[in-house]
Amino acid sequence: MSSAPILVVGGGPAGLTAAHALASVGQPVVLVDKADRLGGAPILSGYAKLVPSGEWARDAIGGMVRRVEQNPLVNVHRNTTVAAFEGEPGRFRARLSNGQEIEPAAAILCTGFTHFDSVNKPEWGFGTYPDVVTTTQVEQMLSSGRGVHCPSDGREPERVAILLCVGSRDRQIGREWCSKICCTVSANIAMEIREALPRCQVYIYYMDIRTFGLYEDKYYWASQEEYRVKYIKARIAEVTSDGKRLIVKGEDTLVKRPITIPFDLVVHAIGMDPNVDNVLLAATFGVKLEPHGHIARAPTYSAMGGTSRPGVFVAGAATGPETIDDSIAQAQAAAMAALAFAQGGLARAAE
């Protein structure tokens, strides 16, 4: 096993992913955080109840850090970015933020993604009344124990609205990719707004609904079948508000007439931005985007999550919208393919 450490950036799920399994076989592996905790995004966002095995994020991903913070061959570093990638396979140098130089074997990018600012569509009413709020806002809701309530008065809402595809398949405003989760995601919320307040109503406004492979029984028809939720096909207008309650007006695209409902809570179903720092990371590590912004991925029939530098790979969301379950699975390939080029290059370099 090489002694060069292996470089993982990012320390979300994918991130922690990759540390614990190189560190399992005995590699040496430095983890850089820009956050001054680990967790990625469903820690620091603070999301509930996680799709699809229903655990909370703070035991499921909380787990996988306290697994990864005990592992005396993961150097962890917190508030910290990596300034300079320079040199060639078997001959790598790395200067982090914090002044510490490194020379890695190789290297995996797992820095994740960005929520998509609702900001960014106005004419949905977020920024604009309190009571429109993001899914992510209503997961720290639901995390928090605070329950599903109204911030303008803290009241428990009668009728609540789901709004799919905010940032995602809009050409308008730049964001023309399926965020892949979103539906699914929504579907979850919607039922488990239901559970914790019985009367209230859900409704979720849609354009397709994408709970794609074996999510489509436990989330889409569970969803209406079960907990009661109204699913509209429609086309968003514009949230406003008669002075009482938030008013949603579009079209229902499947009738082809005007539909007009009054609301308690707008929930924007935000999707996945690629993360804001990749053109900054691109330059660093010399690696390619692909056109929307995420970090591009070499073909994976050779190995999985190459880049187009030899020596340092990707996984997870930062090759674009992403569950976490496949981050996972995708940031163990990576871990062993990161691995198995660590050795060749160590090899070359002593030749």
Contents of the next structure:
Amino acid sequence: MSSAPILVVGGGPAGLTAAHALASVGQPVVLVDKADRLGGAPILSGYAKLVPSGEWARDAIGGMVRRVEQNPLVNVHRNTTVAAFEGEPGRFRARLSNGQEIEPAAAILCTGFTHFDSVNKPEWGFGTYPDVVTTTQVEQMLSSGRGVHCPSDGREPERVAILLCVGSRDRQIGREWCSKICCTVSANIAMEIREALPRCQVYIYYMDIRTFGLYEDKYYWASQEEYRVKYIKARIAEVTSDGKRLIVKGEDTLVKRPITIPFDLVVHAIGMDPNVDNVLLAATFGVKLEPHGHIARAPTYSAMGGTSRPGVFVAGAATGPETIDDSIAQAQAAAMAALAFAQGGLARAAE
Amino acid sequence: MPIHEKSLIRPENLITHEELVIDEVNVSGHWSTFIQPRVVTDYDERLQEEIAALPGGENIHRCWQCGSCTNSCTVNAINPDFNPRYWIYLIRLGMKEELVRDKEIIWQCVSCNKCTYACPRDVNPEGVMKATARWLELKGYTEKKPSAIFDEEFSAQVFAKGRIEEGRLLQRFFARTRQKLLQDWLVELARRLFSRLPLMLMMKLGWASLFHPRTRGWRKARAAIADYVAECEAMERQVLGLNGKGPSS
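Show the other one: the form predicted in complex with the partner chain, since we just had the form predicted on its own.
Now the full complex is given, and it begins with the chain already shown.
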């Protein structure tokens, strides 16, 4: 086994998986994360129960963090970024922002995504009204144990609206992708709210419902059939306030009528943007971005986990909106590809 | 999901028998009222292509019926029957009869373009409204609207002289639309103009209204524009399968 480490950038579900997979076959790993702790979005943003396991994020992802932190083959650098990455396959050199220099055999980018910032859709009231929140904030209300409440005065809401596709599927703001997980996450949150506050009605405003695969009955149907969550086919025009409650305006397309409905809490189902650092990452690692700004993937059929640069691999939401489960699967695949690449380099050096 | 909307019941679909006895039960009058179903029996697959071929309609195929156009619409706020989202649906599926029912509402779009900025897929609903109004006119479902008559007068003058002369334009427009020339607002405008108008400009305007001068070197430009307009019109008529001039019926 090569003594040259493999560099893993990012310590979220994908990065933790890649680091663990490599270390478990004896491959040394240098794991770099810009945050002060490992875990990525589920930990840093305080997610509640994960889809589809139903496990708390701090338990499920926390276990992955401990597994990596306790592994002697994984050298973890927190509060650290990669300042430079140069050289050819077999002779890569990387300089970390903490001054340390390493010579990795390969690199895996597990740099994830950035949550869409709802202030970019000002007509939907986020940043104007305190009771307009994001799915991430509701996750935090649930995971912190405070429960779902209206930030303005702390009261329990009697009626909640969840607006889907906030920052997704919208040419007006250059987000021409589906963020994949928001429908399922919203159905999950709606059920959590109905469970915690049985007298609170939850309405989901949608353009399409994309609870794909096995999420159909477990989330979409269950939310309707067991939890009586109501789905309305309407894209909202604006969220305003009458001074007491929020007012949601739009067209109910199925009855062809304008709607003006009062709500206590409006939740934006925010999408997944490319990581804000992607342009910098692409320049540092010499990899291409696809047209939306995610890291471009090599052909899946022939080079799963690859990027435009040999020896640099990618996994998870760095390549586009992705679920946690699929990020983990991709990271395992990228680890395999990176390991094969590193050993091939070793074989070339021995010749 | 059924649509529970009383306004969708059309008077012509209500059937009532004055005298009717069924199984010895007298159900005369409103006891026998029933509603004929509104069944869509076919799709006109040309309709979307036709609208898409007219200026403004090009992106209609992108629509996914979110309703952003309707809920941002200036006219819809006043008249709920003005519903761009619904008409785009009818056009995309080819429900021509339903579309034509609204022929006297569709052209009322004020082109404020709020829908243009709300649409998440860049359908350009304002353009679709324009294209649909044009389609209704070309197909002979609607007569020429005052705005079309104004445009005709405007372009006729430009073709003739390479410029327009406002007084003459208004005069011809009011004559063709059978409106009185001395509109209240016009009288008021003239009154205020006279109180502060520069003399030189007045003389120029007066001279122009007497002699209708032509822009220098206009002949060449006119020929080129006329060719282009004829080409566009021929294209529109070909797509809609129309021969000769004027509406089909």
